[in-house]
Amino acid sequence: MISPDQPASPLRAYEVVLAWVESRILAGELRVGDQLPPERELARLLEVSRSAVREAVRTLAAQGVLRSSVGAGGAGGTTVTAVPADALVRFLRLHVALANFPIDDVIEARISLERLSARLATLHARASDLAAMREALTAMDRASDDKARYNDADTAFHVAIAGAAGNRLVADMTVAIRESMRLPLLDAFRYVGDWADLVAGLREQHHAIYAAIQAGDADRAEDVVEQHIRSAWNTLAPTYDVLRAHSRTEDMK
C-alpha cells in the first residue's frame, strides 16, 4: 500500500496555521504570554494567505488560547492566553440550545461536578470564600422579586462554591452549565406556579447548603446539594418541556 497516513485532502490552509500554533503550544513552546509572529510574517513563513492566518487566529482566539490586540510594539500583536471561562460559556450554551446534551444529562453532570464541589469547598474554604456565600445569599433575599436578578445571585452562590473548592476545571464547568440553563431557566420562571413557595424552598435549601459546608460536614454538603439540584429541577422540569414543545410547534406553522 502506498502511504496509508497520507489524508485524501491536504490540510487546508487556515488548518495548516492551526496545526503550527497547536503543535508548539502542545509542545510547550509557547506559552501564556508569548507573542506570536505578526499576521503577515506568519503568513509569509506558512506559505499561506493572511486571510487563513486570521481564520486559524479567530478560532483559538474563540477558545481563549489568543488574544489580539492592535498596535506597535510590545503590546500590540497576538499573544497567548488562557481564559477558557468565556468559551466553554459559549460552547456549552449552543449546544444545549442544539438539543445536542440533552438537558437532563447536564443536570447530571451538574450534580456530579456540584457534589465535588461542595466536598471540596468544605475542606478548603477561607473566611473570604464564605463571605461570598453569603452575599449571595443575602442578593438573592433582595431580589426575590425580580426573577433574572434572582437567578444571577443563585448562580453566584453556586459559583462561589465552586471557587471556594479550588478546583478550576470544576468551576468554569460549573460557571457554564450555569449559564448554558440561563434563558431556558427565566424562561421557566416566567411560567412557575407559585414563585413566592419555590423562593422559600429554594432560600431553605440554600441556607442547608452554607451551614454543611461553615460546618466541615462534606459528606452533609455533598448530599444537600444534591438533593437541592434535584428538587429545584423537579419543580421546574415540567414547565422546561411544555415551553420547550410549545416552540416547537410555533416553529411548524
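Just the form predicted in complex with a further copy of the same chain so far, so send over the form predicted alone.
Only a single chain is listed, so you will not see partners or other molecules.
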C-alpha cells in the first residue's frame, strides 16, 4: 500500500501530453476549433518523444476531444473538437459489457435521466420530434415478431425522446446509457419466456409515454417512463442474470 508521504509514480510520456492538453482546456486556453502545436514542436516543448505525442493524440481522439487531419497549410493538424455523443456511448457500452458498473446502478441512472428527458420533452418537443417518436412506435408495432428489429426501434424511441428534451448533456447521457443497454436487452429478449405477453405490455407502455409527451403532461410522462423501465427490467432481469452467470462460467473453462 502506498503511504501518504510516498511520492506518486511519475507520469508516462504520453500522460504528460494528456495532462498538458487537459490543463489548457480546463484553463480556457484551448477551445473547440483551436489547433494544438505541431507534433514536433509539442514534443520539444514537453520534452517527450513524437511517438508519445501521437499516442496521446490517439487517446484523446478516441475520447472525442481531438480530431487529427492530414493536409497542407491550415488544412491539416490536430484540432480541439466538441465531445460527440458516440464517444460517451462507446465508453459506457464497454464498461457495462465488462460489468464495471453494476447493472442495477445503470438502471437507476437510466430512470433518473429518462424521467428528466420525458419531462423536458413535454416542454420542448417539436413536430419533427413527435414524428420521430411515432415512427419508432410504428416500427415497434410492425417488428413485434423480430426481436432484433424491435430492440432497434425501442432504442430509437427512447433516443427520440432524449433528442426532444432540448438539453444536450441530458440527451447525450440518456442516449449513452440506453445504447449501452441495447445488446444486453437484446440478449434477454432472445431468451425471455413469453415474448408475446412481454411485447404487448411494452407496446402499451410506449404508447402511454408518447401520449403523455404529446399532451404536454410532464408529471405523467415522468411516471409512465419510470413504470415502463422498472416493469420491463423486472421481467428481463432474471433472464439477464442467467445469461451473465452462464457467460462467466464459460469464461472460466
